[in-house]
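Single chain ahead, by itself, as structure tokens, in the form predicted on its own.
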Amino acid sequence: MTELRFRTFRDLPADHLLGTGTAMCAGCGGLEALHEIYDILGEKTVIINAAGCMTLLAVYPFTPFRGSWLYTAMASAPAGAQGVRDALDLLLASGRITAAEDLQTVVLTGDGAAYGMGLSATSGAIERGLDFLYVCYDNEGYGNTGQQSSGATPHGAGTATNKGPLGYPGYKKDLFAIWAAHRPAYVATVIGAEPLDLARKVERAMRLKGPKLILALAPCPTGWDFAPEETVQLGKLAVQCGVWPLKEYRDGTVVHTKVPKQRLPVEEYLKRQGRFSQLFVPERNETVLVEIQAKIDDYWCAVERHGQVEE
């Protein structure tokens, strides 16, 4: 494979393409990641945006994107992407546009669509081999409507629909594994707080044809209850505590691209967020905290056992 362009931080784009002045929340981790992703994708894109937080980017008739933008219902973005890609392919085949005028087809959704409402349409698009990039900003709940629990909500988190002392009783769905099971062209997890890792993965995805997923953890100040200026620090903690493994699926194998040298205890991440406060006050819930830590430890033991680490 050709050497990657983004080798050091100095290689990252200096010009930023996504417009400012949108109605997004201060400190949005999803917007942080999208800024970085869009700088690398460039202007020649069609963004198919499912209903969710990021639809606040557009105020008719304007959007902050340099390229085209299409709004769809929450469950329909991959189907919309199929129509866009088919139309572009027909224009190419008929000579009405040249290869230089072709556009990348990019789906943009939150976890509500990616993990739940839109999963059926997504599965169908992957099975058809649709050439598209699916970008999910995962804020671990239905953030646009008040942070209700979603298929991405972690165990023990308090949400608008789980306000009890134990928080959310379920467990976060493994969307990375669900995509990998379809054998797509590429799958990767990223976070805006690690921009070089993110840039390399978007670059790899752009070089491949077929279905590709960029799954970005999106720290959410309003839904997770932390100060907006702490978004980057919280993102780094998610990686350092092993909560958010940075990895990719390529050529049929899973590789971890950034492994914490010395993982911090998971409660260093949890106690910075109001959504987990019920695990610490009025008294520590040792049972749930130990369970969360044990699952993370088990995950990284399996990674070490199977040697899934980038050389």
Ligand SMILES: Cc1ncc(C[n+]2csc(CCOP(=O)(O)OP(=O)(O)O)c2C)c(N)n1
Given for the second form:
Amino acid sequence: MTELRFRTFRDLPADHLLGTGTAMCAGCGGLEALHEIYDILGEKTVIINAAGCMTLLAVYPFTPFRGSWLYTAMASAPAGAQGVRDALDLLLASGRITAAEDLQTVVLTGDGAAYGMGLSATSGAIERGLDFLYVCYDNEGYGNTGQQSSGATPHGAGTATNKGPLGYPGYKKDLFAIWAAHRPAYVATVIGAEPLDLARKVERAMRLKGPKLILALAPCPTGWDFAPEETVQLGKLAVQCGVWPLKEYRDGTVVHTKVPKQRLPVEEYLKRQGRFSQLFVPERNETVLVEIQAKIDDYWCAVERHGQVEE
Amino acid sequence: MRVMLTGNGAAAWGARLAGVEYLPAFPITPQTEIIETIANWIDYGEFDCRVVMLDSEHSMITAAGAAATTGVRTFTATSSQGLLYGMEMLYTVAGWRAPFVLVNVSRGLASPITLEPDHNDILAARDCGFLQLHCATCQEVLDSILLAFRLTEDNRVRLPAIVNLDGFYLSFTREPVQLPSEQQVAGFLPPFDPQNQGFRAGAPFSQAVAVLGGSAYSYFRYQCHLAALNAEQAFSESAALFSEAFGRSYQAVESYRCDDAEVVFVMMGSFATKAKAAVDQLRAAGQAVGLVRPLLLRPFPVKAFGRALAGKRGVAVIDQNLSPGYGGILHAELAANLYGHSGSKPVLVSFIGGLGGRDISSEEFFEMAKITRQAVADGSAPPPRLLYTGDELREMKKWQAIALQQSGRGDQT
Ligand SMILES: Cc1ncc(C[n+]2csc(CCOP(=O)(O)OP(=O)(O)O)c2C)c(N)n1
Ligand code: SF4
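Having seen the form predicted on its own, the form predicted in complex with the ligand:
Once more the chain from above appears, this time first in line as the rest of the complex follows.
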């Protein structure tokens, strides 16, 4: 791979492209990531959106985007990308548009669409080798409808549909692995709190043709119940506690791009969020806390065993 | 050139002659032959178009709308369960004002699951904003696709269109079809001009953004409605051009032997050809009966229906669909349309027939004519009739007895 543009923080774009004053909540980690991603993608993009919080970015007659936008439905944004990409290719091939008028097709959805309802459309787009970038902001629930549990909700988290003492009984689905199993061009996890790592990954994705996923953990003050000013700190903790491994799939292998040197106990991350409060009060739920920590430790043991770490 | 084609073959030829560039596809009986025919032409270098197999009709209609809105001439096809699976997107892409043509090959809806035709599938899409053309012959399938492309791309309209044909009765039935030449079609249907739609770098375009509040929402929905209404005028203009170009003339509402008719049948789709044959037989028996058949159902051709039914005393509406708890959908539309005007009105009699491909015999047409004349004499319409014969009922009872026995729940005594 040729030399990357983003080596230090100073290389990050100074100009910010996404307009402000949107309807997103204060401290929205998804919007934070989108700002950083859009700065790098630039305005030669058409964002194809599925139903979710971000649908309210473009509300008639305003849009924060400098490029184009197409809202589809909850399940079929990747199919919208297919139609747009194919049509642009046909227009290019017949000379009706020039290469300079071409756009990158970018799907933008939440986890509900990406892990669940849109999975069939996504899998189809990957199997056809569609040249597109899928950006998923993962707030670990159906945020727009009030944070009910989705396929991305972590074990033990309280949601609007899991208000009891045990929280969500299921386990977060591994979308990274689901994508990687399709052998796409590129898959990466990112987080807005690590902008340099994010920028490098978006840049890599942009250089590759084919299906690509940027999966951003999106700390969500509203759905996770923490103060909006703590979004960045919580994002950093997600990485330092090993909850959110930053990694890439490229050329058939998985590489971890930022391995926490000394992992903090997961409690540091959990106890700052109201959605996990039932694990601590009225009394500590030792069983679940130990289980969550053990799963994280197992994960990182396997990473070391397989040497999936960037040199 | 005159060739023998199935309805599906005619649909494929319609798309080919229209020069469609993009075909998102998904298989379903009895539609599949359309996409297979086109895909094979492409594979053997006879036709240049891009076929993409999507994961579902929901995705397929999304991709079709997205491609049309990006600026290429787009065609797709489905049927029945597929049309309903994509229902969310039918409404959505109509709101995008994406001009493309979708062929629906009508088939009854589950449950029970069946392969044979009726119109509940297409009528479920009645209110989505697509224009609707209902074909009665294979020739009409080909011609309607060309007409539909002109309508959908018309500046005053810019809405997607569905061309409907009945499964089996048209889809798999070979009829002689006049194939126009490419030059003839080029004179009728100019290349697609995307106008102000399309995603291009340097010309940002936001499509389908959210609205807040009922005012903006209502405005855009009204626009959709007004555009659909424009399609009635656009249809008659296009039909006139069509007749010049190809020598076949079409009307939004066809009247067959209606001039002196006291009683008329109203039917749509291929079963209307059965009604036509029955009209000839009734005429031979000395009865002044005619047939009125809408080719255009959306926009609802108010004026054309008004003209077709003016002066008629009895109208037998034969619905090949059933809205449980009401009855026939076309009957309801006609009744609404006749009401609220001054002058004498015909008595409307409602019949349900042809569900799941059930045949309608000429005896039944005679019976319906008789019931309708009686209603005219009485000055009032009987409740909707569900066509079913004694023989059918006896056969059904036999099957029921078998089913009960097999399940072990039958009366063992
Ligand atoms: C077919 C359909 N079902 C349900 C909804 C209601 N709905 C709108 S947004 C949303 C949640 C989407 O969740 P996610 O993809 O995680 O995005 P987020 O809301 O978290 O941004 C739901 C369920 C819908 N728009 N469409
Ligand atoms: S609910 Fe969460 S993801 Fe949605 S806008 Fe608010 S903070 Fe962002």
